[in-house]
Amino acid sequence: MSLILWTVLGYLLGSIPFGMVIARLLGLGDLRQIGSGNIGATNVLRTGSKRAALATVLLDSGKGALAVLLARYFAGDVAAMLAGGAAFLGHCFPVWLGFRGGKGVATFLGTLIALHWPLGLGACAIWLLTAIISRISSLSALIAAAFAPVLAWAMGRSDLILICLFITALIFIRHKTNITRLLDGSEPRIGRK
């Protein structure tokens, strides 16, 4: 029963659409009508507000981390993995928005940091390095996600490989249109509206 409870709580926490909340509070408009229509930080950045985008990254990653940390504290490591995965699902498929949410990258990174901070920081470093070189957020996310299971294995955390594979697969699915644009050279660069 406890595992189900933490999975549901993780999902509900993950489903809070912080990008939309921040954009509305700051009068930036409805994110679903701006840029890609996504509710995540990259699309918040397209409104022109770097502070709002940063707040979105911090809150979206924070909700993944919080789900993991609370579940681990009260119910152990298995509950933490389930809560983190559920928070990621909640971000991607929030009940409040008709199951049309974000792509989950910040929530993924926050979840990894809370599950095993060296793994999370490794994924963040890969994202950042790729972003600096390519200036393409989606490519950075895809590469960081692809390396997450490998990093988990290399760090001796085979217990985290399955959750990493699950989230990585969903990140690739959520980035389907981005992958098409990457292949045809039309994917927008970071900071471009």
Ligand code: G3P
Given for the second form:
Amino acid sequence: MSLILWTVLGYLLGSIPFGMVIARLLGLGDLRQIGSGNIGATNVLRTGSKRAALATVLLDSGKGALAVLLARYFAGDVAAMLAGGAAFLGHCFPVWLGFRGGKGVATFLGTLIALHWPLGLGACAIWLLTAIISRISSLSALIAAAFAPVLAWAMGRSDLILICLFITALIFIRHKTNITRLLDGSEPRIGRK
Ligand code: G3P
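To complete the pair, please output the form predicted in complex with ligand G3P; the form predicted alone was given just before.
Zooming out: every chain and molecule, the one shown earlier first.
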């Protein structure tokens, strides 16, 4: 019962579309009509507000981390994994937006940090390094996501490989249009429309 409860709570927490809320509150417009139309921090940055983009990264990653930490505190490690996976799903498929949500990258990183911080920081470092070299957010996300299950294995956390594989697969599916643009060379650099 408690596992179902934490999965539902994780989903509800993850489904709060912070990027959209922040953009609306700051009068930056409707993210669906801007840039890629995505509700994540990369697209919030396309409004020109670094402050709003930073707040979106922190809140979108924070909701994944919070779901994991609360579930672990009250119900243990399995509940923590379920709550983190559900928070990620909530971000990608929020009931409030007709299940049309974001790509889950910040929520994925926050969830990983809370599940096992060396793994989360490792994935963040890969994202950052790729972003510095390529200046492309989606490419950084795809590479960080691809490495996550490998890092989990290399760090001796085979219990986290399955959740990593699940999230990695969904991140690739959610980046379908980005992958098409990456392949034809038209994916915009960070901050560009
Ligand atoms: O974190 C989302 C990023 O990987 C891609 O965002 O807006 O360029 O599709 P966007």
